[in-house]
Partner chain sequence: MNEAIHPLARKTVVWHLAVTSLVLILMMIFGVIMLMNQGEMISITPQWFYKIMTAHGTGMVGIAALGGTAILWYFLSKYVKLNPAILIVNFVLFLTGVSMVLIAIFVFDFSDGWTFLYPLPAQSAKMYGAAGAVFFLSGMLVLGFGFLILYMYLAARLTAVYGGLGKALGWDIIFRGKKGYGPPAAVVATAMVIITNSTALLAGATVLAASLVNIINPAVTMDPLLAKHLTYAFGHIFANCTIYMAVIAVYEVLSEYTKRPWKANKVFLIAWNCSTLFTLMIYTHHLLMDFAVPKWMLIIGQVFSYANGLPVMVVTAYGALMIVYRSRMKWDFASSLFFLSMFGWVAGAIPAIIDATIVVNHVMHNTKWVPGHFHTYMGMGVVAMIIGFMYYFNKTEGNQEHRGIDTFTIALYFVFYGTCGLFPLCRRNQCTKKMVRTPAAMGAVRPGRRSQRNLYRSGRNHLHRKIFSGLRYVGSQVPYQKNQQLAEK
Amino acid sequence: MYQQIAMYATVFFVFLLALAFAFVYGESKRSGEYSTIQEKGYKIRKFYFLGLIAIMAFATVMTLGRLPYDSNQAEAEGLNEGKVVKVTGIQYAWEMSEETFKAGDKVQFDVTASDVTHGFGLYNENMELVAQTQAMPGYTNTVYYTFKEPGTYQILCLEYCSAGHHVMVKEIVVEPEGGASDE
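How about this chain only, in the form predicted alone?
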């Protein structure tokens, strides 16, 4: 569905662009006083530029605070009070300081790499990406996630790291909140 919407939007905008070029081409044949046209163009450009800046500033303010890895949001939601798990990406595995989780656990993943850059991608059982960050040598990125559902999660490398990239998979089993015996 989204691809069809994108296709129709692309065709529409290409059509508008073609109209703009046709208009400019048609107007270029007319001769006239250039200074009045230039003055109008500068006014339009100034308002267009200011309007564009206002739209971008509004979009930034509205969306910046909702980023999933915003430390202020994580602190406000109490995610910093959960488990802290050290994760290191190595060719071709993930090493974790802790691998046992229960539903409801709030986890702070401190992710780094020991060799090359990797992409830490946490997937749920439906293979939906639920958390991600970069794993870079000499740098630690933090990502927060609360395991809401029990099940088998997978950590996959999202950055092509070498020939064995495709085998860089780690499975995490998240047990029900009271433990495996509650099922």
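Form predicted together with its partner chain structure, per the form predicted alone context:
What comes next is one chain alone, with no partners or other molecules.
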């Protein structure tokens, strides 16, 4: 959802921006008194500024209550009542305390690394990135995810970790709720 919002928002704002530049380019062939242009331009700028502030304030209010690392929110949603899985990144593999899950499992991934910094990126069967955190030596980052759909998920390294970075991929199987996968 956030990926779509980001894309459409970017396309929308860049389109508006392009319109503004195209308009000014078209108008650049005419002449006008600069002091008058400045006077009018500064008036418009006030509304433009307030409009941007309003958009940013709206985005801030809408998003800061849903932080992925908010343990209070995880507690409220019952996410921390599920499985706890320890994940360790090592050049170039993922070691996990558990690798098989069922749809509906609420999982708490405690992610760390034993050598260099890696990125724990969880992808669903449609190859959509659904959750991530950094895997860093000396630190444990906790990320919560509920497997809503069965299928083969993959963990890709999302932080460059040297020449084998691209092979640092692990598959995890999420079986349908109440039974094994048909396959």
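Predicted model only: the values in this text are computed from it and were never measured. Whichever C-alpha set is largest while still superposing within 1.5 Å between the two forms counts as the rigid core. Residue numbers count along the first chain shown, from 1.
Asker: With both forms fitted on the core, give yes or no for whether the Cα of Thr10 moves by 2 angstroms or more between the two forms.
Answerer: Thr10 C-alpha, core-superposed: shift of 2 Å or more.
Asker: Quick one: once the rigid core is lined up, does Val169 have its C-alpha move by 2 Å or more between the two forms?
Answerer: No, its C-alpha moves less than 2 Å.
Asker: Can we say the CA of Leu129 moves by at least 2 Å between the two forms when the core is superposed?
Answerer: The answer is no, as the C-alpha of Leu129 shifts between the two forms by less than 2 Å after core alignment.
Asker: What's the distance in angstrom the Cα of Ala59 travels between the two forms, core superposed?
Answerer: Once the two forms are fitted on their core, the shift reads 4.7 Å.
Asker: When the rigid core is overlaid, by how much has the CA of Tyr25 moved between the two forms, in Å to one decimal?
Answerer: Core-aligned C-alpha shift comes out at 16.7 Å.
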